[in-house]
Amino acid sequence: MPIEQTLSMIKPDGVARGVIGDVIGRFEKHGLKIRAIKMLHLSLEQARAFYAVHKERPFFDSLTTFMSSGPIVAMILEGENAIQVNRDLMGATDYRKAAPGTIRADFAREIEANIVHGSDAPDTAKVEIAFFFNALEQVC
């Protein structure tokens, strides 16, 4: 299995509900290492830039408003098959369809406010990591 890096975010609802440690613990328990981490508060313009791929979707405005509503925790996770491991740990976007024991099944209460975001592919991960972290902020 390849060693990969992926971006993971704990969304404003996860930060507000105090589940940062629980989420990070799940990543580490499953062999993912944190290579960079920071807490920040996205402006609406930054949220729109990050989610630009969804700008034509009906949920774009509500998603970007939500993502700029409070602090987030952005992380670079690294490990074997990290992208898929992270996605498996997160669970389905719709928390009601997420497998039991996943982050979203255990903590989410809404589809957009679903605790976490994770890159969906290697190319996406590179773009998303670069959005939040410069080379000096990454621990190799």
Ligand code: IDP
The other form holds:
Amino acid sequence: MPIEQTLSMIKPDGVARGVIGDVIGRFEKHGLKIRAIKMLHLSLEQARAFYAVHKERPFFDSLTTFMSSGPIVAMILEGENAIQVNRDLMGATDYRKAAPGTIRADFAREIEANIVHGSDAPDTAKVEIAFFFNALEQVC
Ligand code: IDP
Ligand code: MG
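With the form predicted on its own done, generate the form predicted in complex with the named molecule in the same format.
Complete assembly follows, chain above in first position.
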């Protein structure tokens, strides 16, 4: 299995609901190492840039307003098969379809406010990591 890096975010609802520690604990318990971490409050413009791939979707304005509504925690996670391991820990986008025991099944109550973001492929992971972190902010 390849060692990969992926970008994780705890969304504003996850921060507001006080589950930062629980979410990070799940990552660590499953072998994902934190290589960079920061808390920040995205502007609407920054949220729109991050989610530009979804700009034609009907939920784009609502999603980016939500994502800029409060602080988030951004992290680089690293480990074997990290992109898929993180996606498996997150669960399906729609919490009602997420497997029991996943972060979204346990904490999300809305399809939009679904606690976490995780990159979906190596190319998007690279772009999303560079969105949040420069080389000096990453440990190796
Ligand atoms: P993902 O976060 O599981 O990768 P994406 O399809 O990439 O899901 O969608 C990005 C984010 O947009 C989701 O995490 C969720 O917050 C929001 N979203 C996705 N589908 C819907 C929808 O049908 N209604 C409202 N928000 C949605
Ligand atoms: Mg996605």
